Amino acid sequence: MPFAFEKNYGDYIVAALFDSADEPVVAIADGRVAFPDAGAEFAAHPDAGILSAAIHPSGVGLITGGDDGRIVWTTKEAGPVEISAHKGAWLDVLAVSEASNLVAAGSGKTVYLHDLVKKDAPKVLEHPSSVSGLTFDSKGRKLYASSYGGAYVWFARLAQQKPSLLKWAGSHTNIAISPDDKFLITAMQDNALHGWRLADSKDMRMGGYPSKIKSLDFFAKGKLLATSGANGAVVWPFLKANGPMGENASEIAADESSLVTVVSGASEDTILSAGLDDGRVWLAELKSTAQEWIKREKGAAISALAMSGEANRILIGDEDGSVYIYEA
């Protein structure tokens, strides 16, 4: 199937995202940020690598964290602009809040919390163990950090504080919050998810995965959570007050010859895409159970995947640097 766009950028694709105008933007491991629609590329982190990326809270351009300790905002109009620099830091986790104009970037046990409106010195949030993932609630009032032993909870605007801890033994490697702020989910080192109902901190363990879970995405108005880590995309229901408690997950398009590496769903609909470790990508409509291969050719593992807000374009990136845009 021909793609609307296809190009090899020569290095690992760290992130492939759509901005608020549904324009694609790509973060490349060698420090570049590319805008495929505009045919533009910028050296956001010269002589360094990009480790993490997120769309800027304004919805325009890309925020990136690098192994040079720099947080950079790149737009296709202005190119790269440094937000801050933290000597010796490897900024491998990143989260932004559109509601509060905050950017959080983590390196090891330290998280730097930046207010893009005040532009004052960042808050420094210290943790007992390395931080593996960050996410804000929908209003940008709280910041959640996954780490060893659970998830730490910070008030984003409070100057002096000690975080609370949602406890669960083990190493938590990624984190996501439901759009209604009712459930917090982490991926764990032992091939499982763990969750908390935030109203009362009640625990839930969601296991049965054959491999590590690297990708989590709420979609369908927050009613469904898709994850990687299995032969198909694993989808958990959040349809009731108790979320997935007592519910079973569904595995979509399972293929024993491959593993799903990354998932991306439509924010408003039951449309889901998944990239595999053999380079293939499929698209499914869960209500009708229709599925199609939008990239059937095998190749490098898919490392980045995004669906546009209108759910009519899919942006794909792989470990060898190839980027594709599929248009429905």
Second form
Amino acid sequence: MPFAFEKNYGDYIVAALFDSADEPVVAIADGRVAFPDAGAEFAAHPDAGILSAAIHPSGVGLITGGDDGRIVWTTKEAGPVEISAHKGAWLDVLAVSEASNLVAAGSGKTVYLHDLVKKDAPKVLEHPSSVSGLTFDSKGRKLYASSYGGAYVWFARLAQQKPSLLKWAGSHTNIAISPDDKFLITAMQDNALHGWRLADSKDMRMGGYPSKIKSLDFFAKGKLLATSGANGAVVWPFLKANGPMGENASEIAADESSLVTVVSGASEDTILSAGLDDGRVWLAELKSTAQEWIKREKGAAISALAMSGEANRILIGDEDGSVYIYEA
Amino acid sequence: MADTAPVSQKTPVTVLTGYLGAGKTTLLNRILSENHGQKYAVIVNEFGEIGIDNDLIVGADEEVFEMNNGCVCCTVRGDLIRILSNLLKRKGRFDAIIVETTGLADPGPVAQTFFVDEDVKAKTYLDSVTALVDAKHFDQALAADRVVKEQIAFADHIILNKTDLVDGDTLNQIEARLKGLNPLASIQRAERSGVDIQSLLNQHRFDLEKMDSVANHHDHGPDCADDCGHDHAHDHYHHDHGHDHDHVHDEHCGHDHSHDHHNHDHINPIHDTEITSVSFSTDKPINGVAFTRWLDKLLAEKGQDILRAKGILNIKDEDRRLVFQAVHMILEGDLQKPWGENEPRLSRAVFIGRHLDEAALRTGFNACIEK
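Got the form predicted alone; any chance of the form predicted together with the partner chain too?
What follows is the entire complex, opening with the chain shown before.
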């Protein structure tokens, strides 16, 4: 299948994202950040590894968290610039807020919260247990951290505070918030999702997955949540006031021989793509139920996937370091 | 799917336990400083103790998580799952992983992590749980903390360390007591943690395929509640019998689970009951269906107290040996290589646990022998 771009970077692709100008950027496990369109490549974390990545709140370039304890901003023009360093920390979770110019990076039980405008010393947020995922609400006022026993809620601007806890027993391993800030969803160690309606903290359990859910993506104007962890992409509806409560999920393009490892949907449309553990990638239009394989060749498991803002390009990365760009 | 990857493609993990002062740090420093041509990633609980500068030393928090699957003893190390999944993105940097636990840690959750978490299971295998034992302070440590017995009971390899600080009779006595507590583990003597590194790593001690024998000792120490139930009468029956043992993998989690009990202190409230081991053997064939049913029921009911179990069984009308091992309620079993032509087909099973009812276990085992 002809791809607009194809290259092997030689190490695990940790993240593949489009920035606000639809510029593709990839984070490689050996510490490099690459810009496929520009043909540029930078050692953002020399002699170290990248564990987490997100587009910078300005929309330009990539912020990465490394096993060298450094948070680095890499742009194709200026290359890597260090935002901060926390010796000995493995920064394996990262979230940014465009609205409030905040960057939160977590290592174990500690989250460092940076204000990119003030550029003062980061706030240090301590948790009773390791943080597995971070997300800001749409205004960047609150920071949610998934952990053992539930999700902790912090006010991003408050100097001194104790977090509140959205409690649910078990180990929560990932987190996402609906774009309208109404629902918080976590993935659990026990192959299920948990959800809270934030207005009243009402619990939701969304189960039935055969494997762990590592990828969560709200798409189609926030009306749908796509998830990995099953033979097909499992899509939950958030069309009504109660969100997915009482609703059934749809499993898209289930294939018995493989598991979906990563999902990415169009922010404005009912277009969804999914990467599989056997290296294949499909693209589907949910309304017409049309589905096509955009990467039919099997190979290493897909580890990163992103759809451009215009939904006309798909960026694919796998565990062996291959990166592909598909153009519709 | 993923866990069918051959062992050779998985990264071996050695878990190192041992009470405070037993010599873990000395051993780790030796492993990291010796030029043995292997690269190790080491997960430690206290950064400062390791004297070697190495970018593959990772600090851990020893966070023990309960699963929501209803099984109260299915605890895992949550921090370890995260660290391992991150480490495995950099596979080319190391050949093997060593996990050090604190001297006070129950080794159960660490071991269970390698059987319960699907990602960890798909990409790594538990190579060995090695316990260091301080010969000089053996009695004090046993008296001070029940976790010392658990560490010994969980191990498949024991390094009896600081042998230069006690006399030969004491050493023999300690070794006999170690064997009584844990007849499954091999014992190696050492001074100042001086063991051949090659003998420590890549041992495949949890690999069903490599389990040729289950130690069948007659060397009873004072901690031993062992009684080997040999029965030398020969008895052969033949009838067709379909065995469905191709891949036994059960997680015996039939308990009811409520969502508000996650604050309790420890997986087992009964702390002070002595840990013992019992082993059984027979040269008569075993009824595979009956044995599987008995073992399933036993682990479901008593799995909290059974720390480790291992066995190799001669199943009636089956040329291959059935091999099983269990960590608490987590059971793995498989038909492995055929018995040798002239090899005595001896079935053996060993259970290590707290307040084991030896008579009931024996009755259960004997009921599975083909009449």
